[in-house]
Amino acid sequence: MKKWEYGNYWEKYPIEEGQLWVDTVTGSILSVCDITKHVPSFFVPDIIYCDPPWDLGNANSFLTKNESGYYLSSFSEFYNKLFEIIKNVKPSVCYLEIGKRNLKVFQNELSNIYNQIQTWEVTYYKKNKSYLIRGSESKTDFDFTGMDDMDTPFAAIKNEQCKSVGDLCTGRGLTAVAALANNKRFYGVELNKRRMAVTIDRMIQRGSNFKIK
């Protein structure tokens, strides 16, 4: 097995760029694409919950794992596109997980879209410090302080009034699982088809059934 194959899930669920995999049970939709170049028109969630790359090295590591054949010269190439998409979609609420290095950048960019910005110190892998930012037109009373990022998407989605949840960096599907656990439709976009195949498997294990469009 090659280093970045993420198991044999893609051999079971061979999703390709440009395809839409639609869950006939929930109406959820998955797509493989590079969000710096294109975002499918189906991506219109009520809320976004996303754990994007935190800095240039992190962003380029995902390009390496995807064998994309190119690298970003600056982190702004990524986050400018990320916030352009959020601004165009403008869900009622947007949650972003971010490390300290670009925390203020993300706070400032989100404040250009929403009137109310809240930030909580959380953890990832139950020990490393990170931050959860929430943008909306009104504040929430829910306190995420000290929670781990394995739990925050479940709490966030449960706390919000929404019918659908979107993730622009779906990865291996934690937000998808959280959406299904809360009976919400999920719209997922991911750069790496092998990582998306893991998401498909996790959703199928929870009752989803996909057809390709």
Ligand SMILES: C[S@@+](CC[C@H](N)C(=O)[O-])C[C@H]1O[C@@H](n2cnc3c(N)ncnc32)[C@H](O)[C@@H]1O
Contents of the next structure:
Amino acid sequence: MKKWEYGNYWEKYPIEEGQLWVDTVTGSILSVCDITKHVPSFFVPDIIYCDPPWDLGNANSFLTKNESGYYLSSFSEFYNKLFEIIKNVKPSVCYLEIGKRNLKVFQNELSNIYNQIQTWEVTYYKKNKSYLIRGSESKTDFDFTGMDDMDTPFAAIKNEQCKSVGDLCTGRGLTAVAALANNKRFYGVELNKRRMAVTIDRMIQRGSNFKIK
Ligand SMILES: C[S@@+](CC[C@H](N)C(=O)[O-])C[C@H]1O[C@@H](n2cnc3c(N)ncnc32)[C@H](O)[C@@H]1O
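Here we have the form predicted alone; I need the corresponding form predicted together with this ligand.
Time for the whole complex; same chain goes first.
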């Protein structure tokens, strides 16, 4: 098995680009697509929680793992699109995880959309420093400082008034699991069908039941 095949989940749940996998239990919807090229119209969540690629190398390594056959020449090609989508959807709250290198860029971009920007220093893999940014029209009192990014989506979603949560870089489904744990509908988009299949499996383990549209 190649390292980037992510197990045999896709063989079990063969989601393809262009399909919508709809959870008949919660109304959650999943779709495979590259957000720099297209965003499905179902993506209208009340809040967004997203851990996107953090820099150009990271974005291109996900394109390699997906065998996309093309690369970005600058990180702005990715994040310009990311923030354009956030601006169009304008959820009441948007959480983004980011590393130090592009922290200021993300803070600036989010402050073009929201009046209130808050940032907390958190960790990933329980030791490395990273940042959680929240954009909204009003601040939260919740303090995420020092939390690990395995836990922040659960706390963030629990802390917000919302019926649905969206993630534009769903990956293997941490936000999806956090949404389900908080009884929220989940709208997920992800580049890599094999990573999305892991999410489908995790959601099915938690009671979801998908039909394909
Ligand atoms: C840091 S990971 C997210 C991890 C995720 N929270 C999880 O639970 O697995 C970033 C994700 O963004 C996805 N991604 C990268 N470029 C993308 C693009 N252009 N469109 C959509 N998803 C993309 C990657 O495939 C990867 O799954």
